[in-house]
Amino acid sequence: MSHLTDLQEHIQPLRDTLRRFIDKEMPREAARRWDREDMFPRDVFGRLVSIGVTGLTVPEEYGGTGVDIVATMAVIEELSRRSLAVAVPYIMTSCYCGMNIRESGSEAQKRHFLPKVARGDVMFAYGLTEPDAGADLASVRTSARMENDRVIVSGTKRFCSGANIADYIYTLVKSDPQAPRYKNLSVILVPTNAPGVSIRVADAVGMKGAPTTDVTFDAVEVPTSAIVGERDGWNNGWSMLAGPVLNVEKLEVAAMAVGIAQAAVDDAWDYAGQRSQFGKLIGKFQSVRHKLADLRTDLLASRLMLYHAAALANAGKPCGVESSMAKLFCTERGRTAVIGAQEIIGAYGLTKEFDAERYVRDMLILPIAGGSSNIQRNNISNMLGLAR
């Protein structure tokens, strides 16, 4: 049996009830509502909790189920299936806390925050992209400075997906203008409802639910303690930006993409055996067939490499080649095949009446978010020595 067969097996049983849960708890009807509305169903999210799924990325001691990073892409692979507005809040809640503060946090820190990760108590939005720094994070401009037992952070974040169902922005700043390049950064905790914090929403095409948004500080003061890792990661948040952390979020951007093109390819073959013209079904044809088969080709390779990866992180192994060739595998192929499968469902996949249309919309977002494609192509060159 192969490691891979035994990842599968290992999942399985969540798979199930995580589907048993969605069928319930999350209908297609209710999800086109939600998307429609560009709201976060928090009383959905509230009993998904109650499986347990938001303490895989906590240790036992912290009141989490252990950490089982392939089992976190199962949960988000699933739930993208049907609905990104409680995907990405859970993305929010496990990962964006709970593995950036099992890596980087204090220890009360971790004390403090984890525990509520387990009980799906606490999310957090990422506060890096602005307006003038997107991949160039280390170019950011919102400033902090340390004031006593004080920090007062200002600036503007751009693309800070959910910072308005969330409770902590995980703020990227810079702290001291005269260090060197790299070494003059932190990460402060800003919670959302801290005087002098804006959140405006952006009216994207995709990802509702939990949508893109513009956050201002203006001279917001936060304690000492909001700083992650607290005095000790004062300029030294670069280093909380990568390893661990940063693999994993682009394996959630690929579980994403996988979860959105199952979903995508299911309905398509679905209705090719349903859907008939010129006195036989659509699925007889053989560009309709042969179009299939790739779709599900491509979404083997990228549960393949996805997985592949999430177990390599799982083991504490080095995986940043194979994280971002998932990322971009994963999501470019996502991309085709939503727009393979509207394509072959035809005018009716560009209404509302199917979900065709915001599996692309949703899709669309991905190949950039978490690092661009052409990003992971220049990672993995970096990463193999290409010409360096």
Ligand SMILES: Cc1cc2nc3c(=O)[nH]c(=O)nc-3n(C[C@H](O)[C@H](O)[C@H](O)COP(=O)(O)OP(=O)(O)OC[C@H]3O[C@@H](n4cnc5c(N)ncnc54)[C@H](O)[C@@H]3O)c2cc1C
The other form holds:
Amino acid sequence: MSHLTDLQEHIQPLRDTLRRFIDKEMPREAARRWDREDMFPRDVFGRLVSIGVTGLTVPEEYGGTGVDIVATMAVIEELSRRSLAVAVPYIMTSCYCGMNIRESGSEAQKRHFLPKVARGDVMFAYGLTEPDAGADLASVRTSARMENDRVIVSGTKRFCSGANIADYIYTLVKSDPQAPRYKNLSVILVPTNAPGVSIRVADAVGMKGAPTTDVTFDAVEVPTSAIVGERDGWNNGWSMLAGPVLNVEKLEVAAMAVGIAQAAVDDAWDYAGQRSQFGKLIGKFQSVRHKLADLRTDLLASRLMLYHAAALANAGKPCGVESSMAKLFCTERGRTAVIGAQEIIGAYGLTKEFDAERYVRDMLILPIAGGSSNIQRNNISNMLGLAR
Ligand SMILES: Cc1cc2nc3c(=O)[nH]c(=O)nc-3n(C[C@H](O)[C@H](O)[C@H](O)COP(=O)(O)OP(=O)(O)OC[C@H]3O[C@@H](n4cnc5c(N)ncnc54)[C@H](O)[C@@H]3O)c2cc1C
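Now that you have shown the form predicted on its own, what about the form predicted in complex with this ligand?
Next comes the full complex, this chain leading.
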């Protein structure tokens, strides 16, 4: 475990800087307003970028600070503790754009996009899910056909979070209906302002500020340079989705869950030390004490799993199993944490005067998005070789 302790020390100065930033720029009242108004605070994001955190997924040669997946997860965790309206856009820049282009982009795409990631000047939304393709992403129907130096994209994406604030949609398409499954997919970068793109904000309960959307592509034309990996990327989309970026994506969701759960448990802990019933603080009742002790224990276990997997990913080591376990554990225990915290705050935990209800709304998405808990269980048993 000593390497995990070292890791915590390595990221502590970054955490301290972020906590100062969050106290100053992201006070609770502001976080509540962003949630209430479904608003992305672009000005706050701009000031966050000036700390240099979007450069953590970008190699130095492309203007970043060098890739540090452990530190990136710490940023996501700390931001999620206060507000997903900043945490999700951070992921959309650093991870959706930074990680994917670094891993799968052509050299020209890296030179174009990665310096923008470091400067916080570009945001991708993920256009993977469709009305009839959720867990089974390889069944997407959105189509792309190549005509000379153009690609024409048609179809519908569902639950495309933050498309209304993004510059590009990282769009999974069926690029060759005749080719075998998994060899018939590509990823196209569709500008959100291209003619033929319509974006409709959906009214999901949580993750306000980067709301989920339905996106329609009506014969949208883009140049072949918009294919991720350019012409070499044509029909290679599945390997891009299933590669190392997938492991990091699971960890992004796990880090959000740890951040929200930490905030929820901290609030309940404080409340238990202030609220009295039957002539004593509720935190003195054994059932409340034990619940809080269990939740803190889960938090430590979650954090150890998250940063263990992040360290493996950072070292370029296999971490499919560990990242699936971290995603499964952190989001399931995170859900237990926010419900438990809300219960301790009692009736007030269901009012908008407290953040407990927002933590629940934001958390409920996390065991579903980015590969549901069942899919992670499938991954773990398959990767560990259980008979099928
Ligand atoms: C708020 C929100 C934001 C989102 N953001 C994005 C985004 O930005 N981009 C994007 O592309 N998608 C996004 N999603 C979509 C999300 O990733 C999908 O909802 C998820 O992949 C599951 O798809 P589905 O809901 O269609 O469920 P389905 O695939 O229909 O599954 C329904 C249920 O069946 C279970 N199930 C399915 N297959 C299996 C199996 N083989 N074994 C066991 N159980 C199975 C699932 O676990 C689930 O419980 C978002 C979703 C939400 C709610």
